[in-house]
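Only one chain is shown below, in structure tokens, and it's the form predicted alone.
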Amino acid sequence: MGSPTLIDCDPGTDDALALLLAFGSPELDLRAITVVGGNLGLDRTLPNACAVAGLIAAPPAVHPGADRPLLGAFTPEPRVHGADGLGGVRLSAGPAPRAELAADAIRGHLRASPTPMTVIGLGPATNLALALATEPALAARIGTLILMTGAWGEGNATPAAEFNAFNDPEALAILLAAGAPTVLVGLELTAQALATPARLASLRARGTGQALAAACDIQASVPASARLGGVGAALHDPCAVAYAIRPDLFTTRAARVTVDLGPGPSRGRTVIDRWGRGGGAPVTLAETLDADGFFALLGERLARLP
């Protein structure tokens, strides 16, 4: 039996591949999927999570979460994910979501788990922050909190900010201050997981299952990133799941992080201190990725699925 795990996400093309990677990985005992708005509104991210879960025989429960950040509104990204969030790839509806809300489900699973849980955050941090802000002691029930968020250089939502951090910086600040052992998987790391046409063709060649085909079709819809030279698109969220499965594919360092909560052009910027020069919340920062090993892992695990 794998490590008890919960994934909070906002599907989203790369979230879909991250979920499928988790489904195919016995190292993770995935107890629940909680869903937040972000890449698109909750009216799209929630059915998308259910549809992706429906690609496997016994999916975990899917819970609806926040449809807005702690302040203001989410800024969606349909240019990357398409108007439906899955690049126009049609999937069956999948299982209905549970009535229990995400923050309640997160707290319930943390309380009930016999061992500390792995929690993987792939979207804006709203659901996770709400759960821990209302019961802070539960941070001690998290073995590892893996967040796909932030950047120490240029952002992708704005020149200063990475998308998830920009969409709810207050929630991210609350979550970082909660004290759970945190791994930060940011843009400099995910840029190394570049899905080029050649790598996508190699994934397709792994098998004929519906989950693998859906993953490849979804990723093929994502436009190449001008920020990354126009040769492919970064698989952001699968990197966070891969860290939970194969941390040996990564190098890391201790760092500290603060989040810019101001109203100006730097809002959502994660100020990452890699050299011990200042304050901020302590994190383990993922710095480098064995990209060939990552894509081999992704292909192998997707090929296991029906």
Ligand code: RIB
Given for the second form:
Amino acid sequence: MGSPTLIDCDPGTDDALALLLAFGSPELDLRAITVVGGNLGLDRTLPNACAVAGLIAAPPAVHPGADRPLLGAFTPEPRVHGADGLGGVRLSAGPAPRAELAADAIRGHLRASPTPMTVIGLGPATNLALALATEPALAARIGTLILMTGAWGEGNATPAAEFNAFNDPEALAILLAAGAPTVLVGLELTAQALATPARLASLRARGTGQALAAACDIQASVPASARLGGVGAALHDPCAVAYAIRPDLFTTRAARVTVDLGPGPSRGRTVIDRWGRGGGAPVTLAETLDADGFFALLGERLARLP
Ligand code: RIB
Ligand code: CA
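Right, and the form predicted in complex with the named molecule of this protein, after the form predicted alone?
The complete assembly is shown below, putting the previous chain first.
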């Protein structure tokens, strides 16, 4: 039996591949998927999560969450994810979402889990922050909080900020202060998981199932990242799920993080101290990735799916 796990996401092309990686990995006992706006509005990210869940026989429940950050509004990114959020790839509708809202579902699962849960955040941290801000003691029920967020250098949403942090910096600050053992999977790490055309071709050749084909079609729709040299797109969210499955593919270091909550051009910047020079919330910072091992894991697990 795998580790009780909950994934919060904003599908989103890379979220879709991250969910499929989780579905194909028995190390994770995926108890629920909670959905937040971000890459697109919740009116797209929620049905997208349901459609991806529908690619497997017995998917976990999907719960609707926040369609706006704690302050302001989300800034969608259709240039990367397409107007529909899955790169135009048409999937069956999948199971209907539950009525229970994400923050309530997160709290319920944390309370009920017999062992501490692995919680993986793949979108703006709004749902997770709402859950923990209203019941802070539940942070002790989280064994590991793995967040795809932040960067110690250049952002991707703005020159200063990574997309998830930029879209709800207050929520990220609440999470970092919650006290759960936190692993940060940021842009410098995910840049090492570059889905080039050659890697995508190799992935597609791993099997003949519908889920693998859908994953490859979705990823093929993502434009190469100019920030990363124009040769491929980073598989951000699958890196966070891969850490939960095979942490040995990563090297890490202790670091401290603060989030810029100001109104200016550095809003949402994660100030990551890797050298013990200042304050901030303690995190385990993922620094390097065995990229070949990561893509081998991704292919092996997606090939298991129907
Ligand atoms: O910066 C990349 C992150 O923002 C990923 O989670 C992507 O899906 C978007 O949510
Ligand atoms: Ca995401």
